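For reference, the chain that follows is the form predicted alone, supplied as structure tokens.
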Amino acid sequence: MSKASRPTLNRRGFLKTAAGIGLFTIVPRHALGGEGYTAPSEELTKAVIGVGGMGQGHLTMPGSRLLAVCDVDRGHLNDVLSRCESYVKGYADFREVLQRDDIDIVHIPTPPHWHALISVAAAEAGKDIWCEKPMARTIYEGQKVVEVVQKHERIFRLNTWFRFQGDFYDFGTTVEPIKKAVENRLFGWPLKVTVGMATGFTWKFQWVGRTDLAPQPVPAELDYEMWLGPAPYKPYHPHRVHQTFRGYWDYDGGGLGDMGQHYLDPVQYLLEKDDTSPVEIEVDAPQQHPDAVGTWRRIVMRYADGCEIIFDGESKADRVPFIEGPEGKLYKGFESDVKGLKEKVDALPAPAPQITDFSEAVRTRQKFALNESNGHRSCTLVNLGTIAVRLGRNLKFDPVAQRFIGDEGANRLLQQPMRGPWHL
């Protein structure tokens, strides 16, 4: 955002409720002992920004209190305040929100072309950020938030989670024992791993764009203006926002985008890439729009030691192996040809401890287990491939600067450009 549009922020104060249900104050964090410190009294506080959709799902947090809740749109505002405590207050504007000194946490369920640059703003404002996927709309944009959220210091939690919890897919089991498997060189090194539907994932193809988008009248409700922020102006329509809105470039990047950093991210952290990025991306695709996102048939993505990621979007195969080495393959159902495998991995000690709770990496001020840091490339995934499908060419990445080698058109997708105010 420009710096006249920039509201001046201060750290956060005493801890107070909102007017008309009592007031109570507890000496702040920086108060007591510096920045990292944490009173054991003090309630973490928070604020959700966009809830239309997912944001609706995430209004409670173990270990914290909702104070406020932000939208573009008035009747999704409307809506979610009818549900919520009386002391909960209503915004149309998100720097509004990041003004108040009573809130520790900003959660980020808006459109993607959003995420980086809330969260931005969110960390100059000395809040925490739970940001939903994928991280940021360009790799540029991962990047500042990266850069960023480190600077002030901030606690950043990227909501997706099944590098840590929960069932994976088609497998049956949480991630841990496959990396186990992977870390201790079961199947053998280097390895292939499929990501499509013979292997347990779909890519949600339905979110894809429409180009017989007739200008159409704004709802009286939405802020349309505010809702495309840093997007290029297009005119209305209802397929452009909320639901659908995935099936544009301006702010996603169809079921890739939607689906990608969920599956991405724990291939990333099995093939234990979460400080670097593949070095060659290979496309096969339709010839894409300008405006609305297409489907492709298969990207692979290869890394400096020969490591490969598959993305399958066609699945014509019934059976293919997830992963694939030179010591033996897993297949989804945790199947595999490698002799007692599940007996070997129970055997085996357990991964590397990550902290999965938010609430206690803002208590304590430690890393959460995805970051700004792997979550930025984690999403650096999904864009590469993006950008693959959008230019339909082959592509080679330098993943220590960032940038492709030798393909200027590439290297403009990295960073486009912001609509005025807005930028980082």
Second form
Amino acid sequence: MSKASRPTLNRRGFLKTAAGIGLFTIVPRHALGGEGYTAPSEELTKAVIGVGGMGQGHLTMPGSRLLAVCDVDRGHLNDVLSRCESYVKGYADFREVLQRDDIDIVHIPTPPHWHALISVAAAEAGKDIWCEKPMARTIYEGQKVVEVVQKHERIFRLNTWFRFQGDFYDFGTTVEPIKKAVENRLFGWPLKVTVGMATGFTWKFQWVGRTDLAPQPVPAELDYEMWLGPAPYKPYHPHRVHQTFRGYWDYDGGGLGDMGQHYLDPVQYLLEKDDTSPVEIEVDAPQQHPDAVGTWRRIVMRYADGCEIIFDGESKADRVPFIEGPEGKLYKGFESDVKGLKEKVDALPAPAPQITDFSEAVRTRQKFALNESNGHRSCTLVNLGTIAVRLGRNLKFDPVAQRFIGDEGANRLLQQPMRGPWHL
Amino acid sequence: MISNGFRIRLLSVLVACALAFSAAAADLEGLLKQLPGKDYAGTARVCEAIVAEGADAIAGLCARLVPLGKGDDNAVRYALSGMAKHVTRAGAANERETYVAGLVAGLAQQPEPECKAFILQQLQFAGTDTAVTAIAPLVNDAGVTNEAIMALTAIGTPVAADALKTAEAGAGDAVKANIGFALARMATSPAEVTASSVPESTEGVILPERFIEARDLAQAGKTRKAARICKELLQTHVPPVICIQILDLAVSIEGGKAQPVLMGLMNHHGAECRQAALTHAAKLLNKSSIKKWERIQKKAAPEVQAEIAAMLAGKR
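Now that the form predicted alone has been shown, please provide the structure of the form predicted together with its partner chain.
Okay, now the whole complex, with that chain kicking things off.
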């Protein structure tokens, strides 16, 4: 029997039970240990797996105490450990981290080819999960994360947040007023949403790969085998790893992979598509290199009800509506042809509340606002896009079966075998 | 004694052959220069033309691969990977077999592990049963064992599974373990029946052997076993045209008892299969099954909820 399925009361079980009987609300915090003091039993603990680029930010994410860090690059690991409290332990293998009983939450800011494997292993080990975007490198990997996280009743959050907080890149507002306008059908229905420069979003085409990588010696501090993990073996070159890995299909999907879920998850939320996916994907892109990610011009995704998302990579026009419906348009900066839109929106009730504090989600065992289910669907938008770009052809997708219709080539990209011994 | 006339004729034939060969080579070079394609149409045109040159030309391209860092073979890599994508589109079964035959021939002649790995990666994407015999020995080739296992896993057919099982006998512990993982994945995610065996019309469709077995069993009155095979087949990624035939058989065997099978299709099969299942279900509804369908409707994806609602409309 796996540890996660044992009917024992673990740390989180205790916290949940304690929260349920009101321990933390009845007993004043200062009575437990003075003003501002957090009793160790009340405190959530975490490990961060992958402490290079994005991992640096996860070290200080609020709501939990850092106990362990892990990286396959000793340089990264030692650098971080030198800045941590002495009780923080360093690891080179994430599996050792997952064996620790005193860790509640596992942060996974590794490159995307590791996200699903570590998420699944963490869920099976009874950990809650805070994973970087994109949630998974393939649609199948995303499905497995959903399945295992739910089987083991774990709390999962994805590290993007625009559906519930923060200015939505250069659009000019948060997502909330747009949501109010959309859910009250102020632009009508169905809607067309354009994500590109003209509406406030850049697709970061600097994350393209190189096609001239001559093998180089692996640095002594890097465990390259472990860095590659489930990805096919390719000779080492520094451009493959660390910050620039985004330019290679084996690990990510360029700017679309890197930024896609940040930009598209709120759009999915706006269009009320958290439990479905598009049925048609149209793409206009140059031929892609088999290894290195290239650029693309335009991707159009169409849902069964006629709603569309346009990924505008060319950005030829200066003024394009972010949202366009039969009854009105919404431009960057919340400008609109709907008369008195701002006043109308101000008068509307707030959208349905979401759990936006991950610690609260962990303690109360409630789904976080952006969780494994809706996160998988918004990651599917990213993966549908990368598959269409790689194939260069238009596709039809069944959002229930989560398979392409009549395209075996596309279906082979849904579920790509992993390099042994890694498997899901 | 050879006559002058014969000599002239022979010389003419040789010159013609040489010219034709160099023209073909020039054509191929010209095609390679057009890659990477600027758009889908351009890429497709070039890939189609190279495939039309035949398996030998594709094998010739494989021979021009050089290991990373030893020269610029990007044009060849664009061509081989471009064709892998081009031939896996619907309705391209013949082109695909030409391409696979070319890769198989190229694989046999390629001495460099990195280049072999590249060819195997294209077979992972486009390979069919035709490639299995060539890939199987490489499962125990240390330089490309992972790529060979991944290619066979992606091909995913019973033929590929058998090849892995055979290779397992001569494998070391690590490779054995990897084969085990691959076979487990193939058991849970079987390959689709390829487009070549599934025409748009049900006429002339090549049916899976297991389905034929089930149909024969049903005809012989062994309905329980036939029904079980139908259920097993519906757990796999069968194309809609076959899914519909399996459903027809399952319902003809079990009648109203097939309702759970129909219900089980709602969340994992495509729209055409679901529609066929719902058409059967509508004819088999009774008070008890209506309640079960309503429960399934509540938990289903939005699209499926609407489909079930339409089926139940007027039946309550």
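Quick caveat, the model's predicted, so the values are computed rather than measured. Positions refer to the first chain, counted from 1. Between two forms, the rigid core is the largest collection of C-alphas that superpose within 1.5 Å.
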Task: residue 59 C-alpha moves between these two forms by 2 Å or more, core aligned - done: no
